[in-house]
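Next comes just one chain, in structure tokens: the form predicted on its own.
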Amino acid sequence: MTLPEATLEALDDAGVAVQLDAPLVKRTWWRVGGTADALVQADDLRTACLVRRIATETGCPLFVLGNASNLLVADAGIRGIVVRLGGSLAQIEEEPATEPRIYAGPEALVLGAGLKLTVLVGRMLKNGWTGLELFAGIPGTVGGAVRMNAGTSLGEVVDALVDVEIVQPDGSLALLEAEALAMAYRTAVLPPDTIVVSARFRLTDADPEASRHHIEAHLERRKATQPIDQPSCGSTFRNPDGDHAGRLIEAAGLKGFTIGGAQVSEKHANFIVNTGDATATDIRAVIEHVQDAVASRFGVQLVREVHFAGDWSGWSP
């Protein structure tokens, strides 16, 4: 544990509970990764703002960990403070329509950044809300989805996002309109060292039964074509313009390619799975081998959709 003493003292003085040397392996979808120097559960705005300000003032790195469904955490772990959002920062707030709607329901939803998208989709189906079908099948959180403009064949975050509330490095709050995030395919531009704490999304007046059909059909397709029974982080690479990463990887003869416990899925080539005893180093080695092989064979440089997090200073290919 290398957390600065000044950071620990400031967190203690502020009454913020800290778990030191916190294991992360069970918190990641790949089921790999080391420990966090310090783990803080921020269940309200006050805690999120305090932690962000203290980290800035004491020069301590801070990393926000969502559902880790699109993240490869290094075997050496993550230095500094790792923050997880929950409590009131994982809630759904309805904003009722100001005019009568064809279908009952709110006009917009304000979603806490720590809210799991699987929970949101369940509430959508239960309440007949429409307009956010794009989240079906995405295992992450609202905050992570905003940061990467997440999406599926049903749409992407930019299609429905209105604005985002963030905690700035000094601990103050700011509201950003969606247009300010320069969203593109699987990317969004947020100010450095900020924490997304909530996002507002517009709903639609679409038929709830039609919405349910689209969601259920989409989930059935994913179940049939993706290796959901093995630990993975979903699609590893973005699709190149006019093509599909999975097709290129399969055409390069890489289905089933294995290093240690990490394998290019036999079911879907754009998935790298943990066969049981993989390390983060194994997974990264497979990722980089796939990139090199596809570039050599087809002249296409695959861009990662997953992000590397933590201390990779000892990494060597």
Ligand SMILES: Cc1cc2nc3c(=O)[nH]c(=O)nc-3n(C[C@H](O)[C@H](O)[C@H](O)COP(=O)(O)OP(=O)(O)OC[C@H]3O[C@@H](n4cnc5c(N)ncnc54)[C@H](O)[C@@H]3O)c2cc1C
Given for the second form:
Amino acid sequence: MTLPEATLEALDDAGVAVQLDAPLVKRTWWRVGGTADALVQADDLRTACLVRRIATETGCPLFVLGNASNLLVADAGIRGIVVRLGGSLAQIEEEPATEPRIYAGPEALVLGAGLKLTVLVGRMLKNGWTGLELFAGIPGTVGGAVRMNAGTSLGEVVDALVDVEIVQPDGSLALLEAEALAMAYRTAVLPPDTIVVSARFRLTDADPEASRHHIEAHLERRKATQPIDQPSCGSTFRNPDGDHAGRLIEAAGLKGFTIGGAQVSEKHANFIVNTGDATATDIRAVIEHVQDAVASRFGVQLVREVHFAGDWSGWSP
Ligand SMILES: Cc1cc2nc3c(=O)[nH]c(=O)nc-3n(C[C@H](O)[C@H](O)[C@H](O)COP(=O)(O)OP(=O)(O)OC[C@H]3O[C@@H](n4cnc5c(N)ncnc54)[C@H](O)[C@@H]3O)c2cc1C
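Show the form predicted together with this ligand, please, because up to now only the form predicted on its own has appeared in this conversation.
Zooming out: every chain and molecule, the one shown earlier first.
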């Protein structure tokens, strides 16, 4: 597969480097999936704006890849441009406190959307910043976390997000208040075809030692209960109201259920793991089997938390 000629030409004229037929398998947490027609690494705002505008003007689809820790990329790959953010779009900017604080530290952080949450949590622990403990253990980027309203038992993005900067389809920038994103359980609504390039988060003025303790205890609990040593995308399904997806899947007798190299984890039934040679097709087949089995046994329709990306033609939507 290749890009429309007009897209390639425009990217070339603008000096944007493109990797054609770029394999994605090693970039996805499930370690599955095909190639991107074209991969663009946007390490600065100019590139992110250019690539967004060119894709719009030449009618080429554009997909934003974060750390692919919540994505099932099709074996047939992703058509069009896949863009990843890094460089100056993965930085941490401190906003100094305007009022005196008990514990020293900035009042807010402006985080590049390509920043990995593991890097952020490391920096919080090192500098004694508090208020974003919710990110501990989540292997995504800031952009992916905003899109997913990611969260843990320590909170979710909506609790601390102030605003986000986006690149609009015409390549211009816009600032959106958090309230405009209609954030709900593991979802946020971004304007169509936009790229989040940064997000501003409020910090708290709390005891860094207490924060460290919460983070460490939380990470220990995860290690004990989740199959973090095998490729997965974390929780596959959202928890239905008043219940847990993992409990329902386990009660349906599906722990260990396997198709090809994809398996419902024996350790945590809401995780589907790649036991070594899974394809995206195997994983999707397990997802659909689990949904059917839980629906017919308990009358509950499990809703996916994981996003499908790429060319899934031949599958029902
Ligand atoms: C072991 C494991 C544990 C996990 N635990 C948790 C957990 O405790 N809580 C939780 O909430 N999640 C968890 N997850 C899921 C995942 O880490 C989160 O959903 C995370 O926020 C996804 O971020 P990402 O950068 O990987 O996004 P991706 O998976 O790359 O993308 C997810 C969606 O966001 C969009 N997107 C990404 N970046 C941008 C951007 N800059 N602009 C616009 N759209 C964008 C993508 O197009 C896609 O639709 C876990 C995953 C794993 C593998």
